[in-house]
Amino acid sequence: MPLEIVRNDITKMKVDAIVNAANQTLLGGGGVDGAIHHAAGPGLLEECRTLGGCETGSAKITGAYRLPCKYVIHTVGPRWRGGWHGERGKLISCYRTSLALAKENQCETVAFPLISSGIYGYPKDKALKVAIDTISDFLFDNEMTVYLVIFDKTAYQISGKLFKDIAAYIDDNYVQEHTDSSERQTRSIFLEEERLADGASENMKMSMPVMNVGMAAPAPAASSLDEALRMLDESFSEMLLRKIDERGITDAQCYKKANIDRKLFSKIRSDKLYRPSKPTVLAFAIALELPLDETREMLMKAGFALSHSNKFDIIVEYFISRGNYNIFEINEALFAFDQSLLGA
């Protein structure tokens, strides 16, 4: 997917470029900066000595040396001083200038740390929002895959109020619907969903939909028998394209809002019987801003359903029921609760 939050060591990311949260000297330091210099070896420091430092909010690019990427983009984030000294604008500039350098150097994949959220003291929830908003704005007009790399859970934090609201919604709606045997069956179905993920071969496509255990998909309402038959025969791909036309948006606007790459969308458009994964279906439902009943209908076309025995489903339902269709904010919350992300 174009923007993905991952838990990893950024020095091990096999991408075109990684971004280093550097200091103004560009000569190494602590945290991410020190780890990148250590992993790259002395050659990186020697090249950095020739760059003459870097201003806060700006970025410079070097080779990667021993790292498994092509380039290192060094950017200097702001120190947090209460939020009244232009910190947000400077942090936005870090992401924008880094992405511009990546584009200028024909990078297709870029990995960022959460800039300024370590020893520079920028509040993690605010730093995360700046990162997500700025990267997603860039991706709306550019084709690139961007990873936001979180080293451990302590480095990542969504709004405390949002976390509590979602946790309360899960507590209110989560139900233990199954016996131990049924739970094992549910896990088997999820494994099957993974095996039948996007891009599966034709012989892996199922002629009959498999529903989540304990949750039958409701039949969509229809005004006539002809309409009912048309809706019954309509595939996921056909429904998706119909909804795009009904919303009056372009294909590109839809797949970008869904955090889906262009190649996958092309496969879905060209194959009437394409069987997507559940996160892909929900990503398109979010992009099209479908209400819950239409979201359930779209899931049914691909053989899935929403279930209150699944925390992933409940979290997505939480956002849809509140009219929040920002897929990046939804993915922030899903990551915070250790769930799969929406998109391909």
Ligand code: AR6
Given for the second form:
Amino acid sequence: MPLEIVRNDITKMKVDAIVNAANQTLLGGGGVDGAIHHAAGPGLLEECRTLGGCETGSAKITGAYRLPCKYVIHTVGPRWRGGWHGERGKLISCYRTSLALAKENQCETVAFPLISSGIYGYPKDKALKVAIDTISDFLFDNEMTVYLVIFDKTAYQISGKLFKDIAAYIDDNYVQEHTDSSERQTRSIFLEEERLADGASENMKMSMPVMNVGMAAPAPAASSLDEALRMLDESFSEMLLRKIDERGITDAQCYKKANIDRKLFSKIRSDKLYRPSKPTVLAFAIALELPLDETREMLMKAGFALSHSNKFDIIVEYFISRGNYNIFEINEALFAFDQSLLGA
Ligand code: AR6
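Moving from the form predicted on its own, what structure would you give for the form predicted together with the ligand?
So here's everything in the complex, that chain up top.
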């Protein structure tokens, strides 16, 4: 997945580069900066001394010493002073300059903390939005995997109104008799499917469990026998490619909007019988801006359905029914509700 939100300690991330939320001196501090210097050891501070500090909104790169990554990119976020002092522009610039530095240094995987959202006081929901918007803009033109690392759950907030709206929608739609354990099962099925889709043998793929068969949506009405047969015969991969053509978009526009990486898309393109996971199908449905009925049709091709018995489905339905096809916003919401994310 090109942009992934994960809960972790950034010093543990095995990526090409991690980003440090530093201060202008670059000589260490508290928060994530302290944790990174502590884990990297004194060599990092020695190198930082040679850099001559860094302007707010800018970034500098060093080695990573004892950390499990190759580089540390040090950026200086703005202090929050009410939002009227160019804070947003400076925060955007932190992400842009860090990503540009990562690209210049051939990094393929980069992990960011939520810059400025701790000691510098930037409101967390706003900091999160800037991070997601700026990183996703960059990913539209660049191939890279970027992790947004959320240290603890309280550091993660989507806007209060959106959270309440989704919670109310879930309340209205959730089928209560489904217990938590069935949700957990659903999650593990997603994970298992993803593992299989990511290179397991064809034999194993054939024996994959098909989710929600009991709740499968009715087949879409076919206007003629020919059309019915065509719909029956068409595989998920074929349907996806047809819809891309019908929408008049390029493959790259589609997989980028779906937050799916190029390699997985190529696999799907070249394997007519590819069995995607449910989050992958939904990611494409979102990228293609399919209405709910067409989303259900695409899910059916891969043996899935949208149901009101799990929160994941209801949250995705919430966004589709409102015509909001921004996959990154949907993933923010899914993450906030502890659900699997869309994409591969
Ligand atoms: N892994 C990932 N995220 C973390 C970790 C960690 N180990 N530790 C904290 N966070 P902050 P700022 C999160 O305060 O607001 C320093 O003293 C944390 O929950 O580290 O940009 C510098 O020297 C929060 O969401 O950075 C500066 O003086 C996010 O990282 C000043 O703090 C950023 O919090 C920079 O303040």
